[in-house]
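First, one chain by itself: the form predicted on its own, in structure tokens.
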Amino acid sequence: MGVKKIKYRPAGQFEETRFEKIHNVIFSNSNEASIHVAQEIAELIKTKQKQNKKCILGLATGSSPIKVYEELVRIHKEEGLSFSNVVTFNLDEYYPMEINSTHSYYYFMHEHLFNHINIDPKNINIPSGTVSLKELHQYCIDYGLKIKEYGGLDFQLLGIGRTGHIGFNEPGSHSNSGTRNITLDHITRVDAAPSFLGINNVPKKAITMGIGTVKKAKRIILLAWGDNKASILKKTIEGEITSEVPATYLQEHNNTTFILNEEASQKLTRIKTPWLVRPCIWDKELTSKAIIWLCVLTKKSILKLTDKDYNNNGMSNLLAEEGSAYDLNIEMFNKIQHTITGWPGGKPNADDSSRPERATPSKKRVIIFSPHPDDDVISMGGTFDRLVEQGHEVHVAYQTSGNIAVSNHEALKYAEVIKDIDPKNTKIDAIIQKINSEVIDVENNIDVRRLKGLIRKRESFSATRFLGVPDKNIHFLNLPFYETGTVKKKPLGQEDVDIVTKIIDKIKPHQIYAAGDLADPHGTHKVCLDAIIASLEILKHNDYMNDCWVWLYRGAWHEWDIHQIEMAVPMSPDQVLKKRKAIFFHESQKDGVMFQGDDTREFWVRAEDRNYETARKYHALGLADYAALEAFKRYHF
């Protein structure tokens, strides 16, 4: 593929509307938008070189640049790229952190680009989580010297949390500061909790370099993605400057690029609602998409909107091409109507023209994909209910154990019951014994995490039992790029792709069920759908492929949005109860689940909320009162 060039401008001499006041370039996924930062970098480092000049770049941390770190270490094995004239100056460190901790950021830069090139060990400099608290005061201030010694950064790469935190310059940070020590704010640590394994193992400090550092840079490349940065970074981008969410001070720098990929965009007003900003081009999906929320801001169902309405709201092109609201409405009425069904499976002997499913064949081979053992009751457990009922030969394919999201106090009590069962048994004295050392990396372990997995695997079993699926039809996939023992996953590889296709090739669906929660670029649920996604482009050649429809769930997290249902399966109050005694079962996940997030909600409140919402809007728009509903997206390939 032919690499294009990023046209960045300087932010400060024109928007790319008039909402904006920080450049922005969108890319449709994170690793093409990677490689061209990259390539940026290294372009940078080549021209300091010509000019024997070293080149001075600040690095961060965290999920977002490792890509960008992959291909500047191809591209140094691969076509000769030198970094002896690089110098480097990290954002942060945790305080305290000791340097060979596996959550230090020394760890982190070092495993994914310094061991792999060929910079002077010299020339990297990152905060130290070791030094004493007497001398931090005056270590932070010689930090922030040296990078003016270098005279100051050429090239800053960002990251951006959820507070609006570059670095970890939290809220209520100054524009000025300078490197020093911070407490880091509560959703932070939040979202640092599942690489500790728990809150409770995060530090509460760091040393950060200052915004006003930062912003000295003579070229800043903020990097964002996932729809979870799409809320702060419309503050960020559209927003004023203020102290309380610290990445808007880059309002203020000359030469600023956000780099986002489709997800992270989604909420700025040029992608969310481009008819309030330009004339637009009026697909079928934006069309949904503007109706849907016409309907949302003026209160109206459907049926309710009036050509005024249209007029004075952005839509006046749409109206005019389409002759009147009543059209527009009708057509859209009918066609969120047509989503709803009883009948996930398909209606037998049904007109199914204009239903989401197909009536034939009858009783349809269905296979649910979970990436973990209870993302399919969590997502589509009353739709799994209907299908079961209705006599489909339901399969469902777990794809990893989720074994590290057994807590040490749950895998205990399950250890302590069969040493109860079993006094004499060594192996469970032995691993009574790592789970009460209160190692941190104790999943480590082979046989602590081996305890987990099946912990896991058993309430699964049961779950599914109560939703009357045979036990054969349960298949523990246990990919192996998430058998890592830690948060940190291996990359998709062409042993997990050939686990799937094989259960996909061995049952012969006529529906898969997978989930489409890809709100985390590097989370569990991408990787075991580019699995799912890898696997079909290799099996969809077979003439039983031809009759396979798959339909997306989204998890406890988010749900699609109302105009990219495709299906919309209702449950009736006892249906909804029937779902959470089946979210029940997974007793390990309930009550302090370990990686909740910022929500505090159990995921079986979680789940009964966004089904609940979703029956709400679909009866706001004027359709039926149902008491909860769960969607779908049909994904073509």
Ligand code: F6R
Contents of the next structure:
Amino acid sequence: MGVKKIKYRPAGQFEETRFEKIHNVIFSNSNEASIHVAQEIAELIKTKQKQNKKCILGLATGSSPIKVYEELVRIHKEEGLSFSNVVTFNLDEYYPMEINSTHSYYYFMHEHLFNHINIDPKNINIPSGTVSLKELHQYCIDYGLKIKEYGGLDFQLLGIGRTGHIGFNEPGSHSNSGTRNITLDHITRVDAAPSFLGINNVPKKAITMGIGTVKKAKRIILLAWGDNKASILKKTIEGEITSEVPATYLQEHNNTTFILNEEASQKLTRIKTPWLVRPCIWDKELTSKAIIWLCVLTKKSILKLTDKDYNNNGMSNLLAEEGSAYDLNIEMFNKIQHTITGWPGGKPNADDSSRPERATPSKKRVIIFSPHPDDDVISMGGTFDRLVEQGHEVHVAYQTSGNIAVSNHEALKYAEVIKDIDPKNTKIDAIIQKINSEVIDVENNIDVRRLKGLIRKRESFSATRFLGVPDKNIHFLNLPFYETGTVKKKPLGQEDVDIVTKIIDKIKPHQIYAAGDLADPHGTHKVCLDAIIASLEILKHNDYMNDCWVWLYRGAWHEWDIHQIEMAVPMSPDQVLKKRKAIFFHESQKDGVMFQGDDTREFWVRAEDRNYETARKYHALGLADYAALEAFKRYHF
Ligand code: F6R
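Next, give the form predicted in complex with the ligand, keeping in mind that what was shown is the form predicted on its own.
And the full complex, kicking off with our chain again.
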């Protein structure tokens, strides 16, 4: 394949990048980006081979570099790239940590790279989480010295934590720091919690290569994917150098490139507000984005914006193209006004020319795809309720069992009830015993997992019955990719796609609702959406698909930006309460769920806050004052 080279260019030299202090390249997706990075590493290894030299690589773990390693393995297997001259130094390891634990970075590196290439095991260096506390200080000094003896790192691969850490150099790290034992930041532990099945299992300490060593690498590439890295990347790339954001030290390195995907780059000035850095081509999306930004900046509603507001804030050429603020404002106001509808399935017998949905057929068949058993009510409970009340044939397809998100004590409660009813049940005895054994890998026990999945299934039925959907319209797909028993899932497979295809083909829906939450590129929601997209590709030539519209809601964590919203469904205060009640049926997910993230609000609070916030934003733009709004974006296939 013809892969273009990632060229290093000093940041800030061009008009567009004048806010930036670190060179970065933005790719439309992380797979394509990773292939480029792997290619650069492969080229370096080959160049060193020609010079009869060793190639000294600094390597990272975490979710960001996985695809780079996968591609390196492919290049090794298919193109014969040899790693015989490669010496590696990993950035970090949890401390303490057993080598053969699935949580160790030792395990990670072997699983993703070393077991599949011809590297000499003697050339692999990973900080050891098993060194005694007494020996640790000297061990760290020796690790740094060994890198020096090899002449330093030729190449360093990095990820970035939400704290701005590189390696595990957390805020407060010195720019000349060496390899050492450090205490992990709380945010870092929160981010690691899902794969450890709870924050209490995440080690508090780690060994990390220091900033000083990283900065001496001859070439550095940092990878960052996904919305949740966008804020720290803006600070790192555009902010001042500070120990509060250790990655900013990379501004002083003269051969560093950040490789980003679109989500990760979205807060950079040139992406978020491109009109502030260069003349723009004003398509409809950019125009909406800019006008809404202008309203927030000036604290004005749309119809109050003036020519001066546009001219003073980088939008003079938009004004020149469109004529006047008056015209621009009216057009924008109408556009947003037309996203609002109390009839998400279309309003029967009404003129639908400026409504988000078609009036016909007046009774639609609808599938709500829900990645986990509660996303339907959390993300679109109000719309769900209206669809049922307005007489549409609503089906819900739960894509995964969601079993790993049920805690052991919750499962124990149900198991003991079964035991109370049926004291002779030996199967339930075994489950109770397994749960009580408190072994961390209890999730791997298939019967415990099944019980947990069933708990979630019954909770879903309670919620859907409450909203008035007959049981026959509820479909539990139990997609196989999810059933690993751990946070790490299998990649999407044909069998997953077949299951989704079958249900769409059976129901022949006029509307599909799906979770368009792409915040976590490796997350379940993304895989579930990929399964639907793959199915749509397969089915799109069927006649009934011409009549099928796909609407995306976002997951529990985020909402669409206002300019992205194409359908906004208002909720009255009573409907908000009804939605809350529907969420309450998911009892196993209440009171501190297992995969909380760093947002400690319960799901129903988060959902309400988000729907109130969308309504507040609409009102601030000059639209009607609703209690709450749910938002959707159309997906065209
Ligand atoms: C891993 C490491 C960390 C990660 C960072 C991002 O060896 O040193 O700095 O690169 O925490 O992690 P992911 O890639 O999982 O988002």
